[in-house]
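Here we start with a single chain on its own, the form predicted alone, put down as structure tokens.
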Amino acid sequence: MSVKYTPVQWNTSKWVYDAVMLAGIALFLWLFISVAPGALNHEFPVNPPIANARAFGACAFVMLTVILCIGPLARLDRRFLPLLYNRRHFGVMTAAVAMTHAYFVLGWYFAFFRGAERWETVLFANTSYGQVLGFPFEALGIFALLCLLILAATSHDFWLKFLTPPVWKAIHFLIYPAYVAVVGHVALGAFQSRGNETMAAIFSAGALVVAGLHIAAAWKERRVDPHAAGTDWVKVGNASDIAEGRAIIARLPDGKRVAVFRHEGQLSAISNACAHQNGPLGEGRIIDCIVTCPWHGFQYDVRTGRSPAPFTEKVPTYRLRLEQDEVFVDPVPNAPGTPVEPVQATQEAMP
């Protein structure tokens, strides 16, 4: 949280996650080289360059695949969210391997087209953009990793505060156009040349895989997330479907999401979204009126929307009216940070 600045917040946690994302890479790389040429194509002598190139790219997919499964399957199920916490030291490695594997495949295309500039020699390898096979599947590739180079150098907390989560959050889509850009790096480049059955069916199941997942996390989110309806105060469920210390999650007409909390029989309301990375605050725990964001540890009293001191994060609240068991939210949020009294729970009301 930021209550000073510190380039990076380590922790024993994230020792541990990048001591096991390092040691993953350099297992896939041994892999891919050493002990299963056969079975990704490798039979015919290739030159170090190449071999290099072709394993740090393969790398670079796996690991951007894994990221893209992280988000749906934390939001499916719990027990995944210990690997959001750290998605975007991953993204960052994702980046540098990326980055080794353009710097191979520029040393592979400078020594056929010497005499001009290194990424001259990419871009005019293959100018056929006017049609699907045969397309330089070498543009999708570098737009791919100046995406992936910009999601690194904005991963930062300073430049989420700078340019506010929304903005921040915006250019982190580019992540999913980045990642179709790689599907067909991959497909209209490598396949082309080689036609591994191998490599062709892995990759197939990664990419369908991701798709899978963020289906699978939409259609749970469309399930248990009910839209409020009207202009004035909205319903939002029931009392007593909010177990204490837990809360229902709503969207409200404007779009937004509104996270209702029972703490010790009362109820409060504040935006869904964290004010760090617009985590889903509602799926937190309440402690001492507090609640927890699952994806990064940034913490609000349900209260008043304000983060425990010395700390300075705001959301948004809401009034609530309570109507026997069916609980109401005026859809205009206060200020963030806004005090509002908590609405006490009927003995019909509760759980």
Ligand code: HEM
Contents of the next structure:
Amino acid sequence: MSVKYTPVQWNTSKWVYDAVMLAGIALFLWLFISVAPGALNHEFPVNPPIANARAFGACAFVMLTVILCIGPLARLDRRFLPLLYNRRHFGVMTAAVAMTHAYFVLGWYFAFFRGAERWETVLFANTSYGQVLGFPFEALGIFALLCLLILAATSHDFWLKFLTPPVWKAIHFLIYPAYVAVVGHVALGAFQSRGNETMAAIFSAGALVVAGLHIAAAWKERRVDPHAAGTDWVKVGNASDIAEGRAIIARLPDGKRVAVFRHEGQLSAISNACAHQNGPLGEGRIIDCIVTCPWHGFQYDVRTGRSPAPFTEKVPTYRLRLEQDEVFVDPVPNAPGTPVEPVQATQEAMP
Amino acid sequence: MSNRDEPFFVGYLPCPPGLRLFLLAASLVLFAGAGLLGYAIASTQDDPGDGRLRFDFGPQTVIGVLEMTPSPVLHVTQGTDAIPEGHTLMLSGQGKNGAVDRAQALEGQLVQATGILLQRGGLDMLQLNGGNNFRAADDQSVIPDIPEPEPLGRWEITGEICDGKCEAGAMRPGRGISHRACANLCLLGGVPPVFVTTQPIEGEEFLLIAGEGDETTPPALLDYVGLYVTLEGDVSRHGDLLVLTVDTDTVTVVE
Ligand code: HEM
Ligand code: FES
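Structure of the form predicted together with the ligand, given the form predicted alone:
All chains and molecules follow, beginning with the one already shown.
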């Protein structure tokens, strides 16, 4: 949340986050390249460029797997939210590790050919696109790498603003096709070349965890959010269920989510989707009179849907009505940033 | 949903005390997991075997009569400690290059060749040094006869089409699907193709694949490089080297 874009806005959380991430990467590569070969005890070990390529490729796969687990984990248990906070650094680092993998591969398998450069040879060395065994699995790696590079290049909030959130979100959805391509890349390449099934087992387990967590998180969300019915004013819950400084979330008939907050005994309704990256505002809380998004800490006044000056983010607001303790919302959103008079809750929040 | 006591993390504020232990534990799990996975995945790598460039022998200089299949092979008449007289030695250039261009003018002559030996078990090849290190021998007065090829009939065999240079040790590992595109480039560059068999043929674990016209590798075989295949072909013995002329219609991938 900035009006002036700096390359990275650092704070202690980000330093700690990056330190843990870099330490993990260093440990992974060190054990892969320098320690494990000693235990394998091959008389003539794998050539260093191949060992490096494998280490960085495997590292990028593991990183991508972890990244894709963070989202659903945070939906399932909110204590994982801090892992989401700086996920973009994780993503940029993954692109760098994957790039290093490609660099070693191109500099070894695809170099030393007279008459063509390595980025050309990688395109024509194997063109058996019609077969499964022997498929040019490198092409899937190239696709995934391009996706990761696009995501890394557009990860900064400048691009989010410039491209507009819907376009940015659509682009960042590329992470899923990229992951599928990487799974194909290893399934048609490395798995077929190993004399044992252990590698395939480890990687498949990773991909299954990603799929499983996404299904679990979607399922939980389906059960938790009350589904408001009708197109007229819709009931979204009870005022007494809303704790001071918090919200309840409900799904409206059009599929969008609304967050109804209680602030100093008064109720206000805003869109649940943060203007930054669609973070769930209703899972945030009111700090110093403004709601703070649980993902990256963007803030909004719940009565207006506007970020406090000097910031300019806006989210849609909704009109509210109380009947005894029952909260009703007009499902037609107001334009982002439209002030709405809060409604006095008649009942105290349940403790 | 609105659980009051849950700690709330805001990135730019200090971490709430209730979350510190959880995040410390999560960091440790991620760190340890990274180490465990790095070690475990690295441990799935197979032994790439003993093929290697024999820099330890130093450059080898041999003299012999040059035959083209059209991959160049040398029937050695004057060898070294590592390359005995009477051996049929496959030749390649540096990088992903064969030695066909340099060999063409020398076919049938007595040739002097200097290079580095590549060796994996019984499979070996000489990587020729550049410049004047592959040329007609000074004394051409007596050119010994090339041994007459001895036909060994038609065979059905199972194994893998490899580029002879990487398989002999230029790369470790130098075969399999991961290496397939690399092998294709070597073969396009004129490196001699070899068929590595699963069962020995006449005591040999590999055969040199004969080319087609000027092509050192029959083009139809490029789709099958690095895969486990069966094929039929005529085998003949050239000196101590088996040469396989593949019937390219018979190649099938073994699942
Ligand atoms: C230009 C793009 C890429 C190319 C040309 C490429 C090529 C290759 C090649 C040739 C191998 C086989 C290495 C061997 O076993 O000897 C390989 C393995 C692998 N690649 Fe890629 N790749 C690319 C991008 C990627 C990306 C973006 C990822 C992941 C995010 C990735 C993950 C892997 C993994 C996990 C392996 C298996 C490593 C192992 O054997 O332990 N690759 N790649
Ligand atoms: S989504 Fe990033 S702060 Fe709300």
